[in-house]
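Here we start with a single chain on its own, the form predicted alone, put down as structure tokens.
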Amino acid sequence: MNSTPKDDAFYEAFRRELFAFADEQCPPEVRAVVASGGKLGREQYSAWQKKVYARGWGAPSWPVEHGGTGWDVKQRLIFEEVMAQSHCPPIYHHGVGHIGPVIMKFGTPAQQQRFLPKILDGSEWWCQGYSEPGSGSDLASLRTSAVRDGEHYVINGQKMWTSHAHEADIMYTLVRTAKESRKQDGISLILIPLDTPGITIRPIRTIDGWHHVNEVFLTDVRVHQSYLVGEEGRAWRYAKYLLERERLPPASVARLTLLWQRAKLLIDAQADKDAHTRDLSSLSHRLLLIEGALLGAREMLSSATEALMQQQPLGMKPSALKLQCSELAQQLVELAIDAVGPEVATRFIHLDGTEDDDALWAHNYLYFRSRTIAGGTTEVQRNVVAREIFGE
């Protein structure tokens, strides 16, 4: 990290540089999807990753020796704020935010040379193989097995809720390589190319109507031992390291602020349209309370990001922030649904596949139901925070 003191003029120039880049490089059609709350896929994310990588910004939080920026905490937050305000896609998290740092810390030099450059330039797409039927919040109870056979592991089992597996090249996967008295022991982390024979990917159709999660079935899948990250049986440590980062996405508050701005514009427009038929003052009051909570979340994120970049323990900060942001996201889309009214349900999905802005709020509302479950349930996060405050 670059620790040289910087003045306000430097940060303002940096902010202007970011806005200029976003204006020049992010296609209008992509920005329109982001601005409306629509869904992006691999094609759009990867194209954007190539552009930020070409500018040297492909991994804002990585160390310089692995292709990172060397930015300080304030630059990191400004980057996320400007990209959100410009309606640019976030940096896709599975590669840059999740498995990349794990490979840097626990992987071999050969693995770093093989995988990190393709994460940086967006040419390889990753997904996470953690959850299983019956092993979601209780991740340590996973049963997918990996048995050594010479230089290979033979893997059998099933993964659930695997986001973007249908678009991914590689799945970073927790497997059980031994049965130990303590269920957190005997778990290993293996990188599984998804074109390996024996893999079947089936979509899970969710209530929001978008395809983003899947079931992944593994039947006698053979993976070379060189795809094992770290030590066999020690992956619980690596999983916790990754989950800390998963629950501390630097873009979370900036994107929530963008969502807040969309909700405010919506409520203002509805107030003008329904001035004589509806009183929306209660919605404006709820919006004000959410704004205050967002300011608090931003301070929490700034503190946690600084600790992360200084390689200090994060403690309960990721869980507290994940808890706050997931609940605020749900509050915002609930607010929007109350503003547009129940009639949007009839326009949720048009027969011709088109959507209007109000109907996208219905998509967002249904999609955001998962926010208090995905990446660690609200109940689990509250337990983490309670243990930190009150002790075991």
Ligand SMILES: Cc1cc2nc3c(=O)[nH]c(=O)nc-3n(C[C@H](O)[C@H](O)[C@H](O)COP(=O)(O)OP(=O)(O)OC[C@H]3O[C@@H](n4cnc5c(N)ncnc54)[C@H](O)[C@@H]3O)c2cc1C
The other form holds:
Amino acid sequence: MNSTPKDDAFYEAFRRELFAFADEQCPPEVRAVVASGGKLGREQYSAWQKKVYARGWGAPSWPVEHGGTGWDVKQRLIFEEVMAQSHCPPIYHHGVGHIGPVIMKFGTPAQQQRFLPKILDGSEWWCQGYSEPGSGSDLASLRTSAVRDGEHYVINGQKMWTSHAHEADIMYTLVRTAKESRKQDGISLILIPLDTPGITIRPIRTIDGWHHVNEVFLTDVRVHQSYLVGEEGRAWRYAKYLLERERLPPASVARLTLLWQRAKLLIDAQADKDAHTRDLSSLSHRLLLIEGALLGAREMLSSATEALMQQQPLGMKPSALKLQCSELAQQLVELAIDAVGPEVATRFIHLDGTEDDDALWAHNYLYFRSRTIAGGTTEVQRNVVAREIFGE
Ligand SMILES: Cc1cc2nc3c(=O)[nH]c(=O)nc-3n(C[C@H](O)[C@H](O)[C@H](O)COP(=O)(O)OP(=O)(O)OC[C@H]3O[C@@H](n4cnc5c(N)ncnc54)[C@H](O)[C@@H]3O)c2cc1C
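Pass me the form predicted in complex with this ligand as well; I've looked at the form predicted alone already.
Below is the entire complex, every chain and molecule, led by the chain shown above.
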């Protein structure tokens, strides 16, 4: 832990150190893709994770004893701001953000030794096997079964919308190990290596034309009991602990702020071009409203991150933030498309992975439709917020 007093000069020096690191370590070609909103694959994310890990920053929110940084909340948020402003990739969420903290809290020491180092250095890649056909918002209705056979579980069922399964090594998976009267009971969390026989991964092409999500079919998949996390049948609690973290990505507001700046540049340029034919003041007004909402989201993120790092209950904070950020992301891309005009926008849609800046606005417009669905829908987040305010 750094013993320097944390005054303004300390945070300024910290910020400069981060900018220098990003400049030196993040290849320009990767930064160009991030800057334009393009798609990165496992190779680029892994290479970047190795670099932040080598610098000791592989998991900024983890406790120091597991390889965390010991930063305070302000440093934590400055890290995200600088990395976003420098167009570095975000830290890949499934390992460091989601399953890592669950293994730390509920896993055995042997599981911590086996899995955490490879999450930290980016050498093992994870995906999330929660949703199933018919079990998304109503996650507790899931039917994929795991039956004990000696020292193994035999798993059968289907997972749906599994992001990056085609690039991952291990899927953290919710399965049903018993039928109880309360559907939340009898669910277990099992870590399934994706090279185990009996697994088929089939791509789903989404409206934006890219390959993010998959169906995962599990047929008589045998996994050793040492891959069960926590107690059998008690995983609902672990699943919710993980979801809270999924809905609270620390990078979200910094990346949205950058998107806001890109939208502003676009609208300013368009206003110059269309000065005599169109009045773009209503777009500027919308931009201003989004800017205000972003400031609110920043405050909310700061308070939630503080609670997370102090191990305090998070309550509805992750849901409120997820709700706000996913809607703002959609508003921003809609604004950009309105600025260039729908007839121009349709010409941008090549859907072939092009990195042309204008085309990527159109691409993001389509891709961001999923922001209010993935990680729990907007309606479901509203329910969570309403329950905390008004009670059950
Ligand atoms: C791009 C993308 C990536 C994803 N990645 C993953 C992943 O990696 N792993 C994973 O496990 N899952 C993933 N998902 C799945 C995601 O979590 C689910 O799609 C989501 O939870 C919604 O579930 P559903 O699709 O079954 O829709 P449903 O739950 O059937 O919802 C349909 C509609 O009904 C509404 N609704 C449902 N219940 C209520 C309610 N109680 N009150 C009010 N309205 C309600 C919903 O808001 C929605 O509008 C991903 C989804 C997308 C789009």
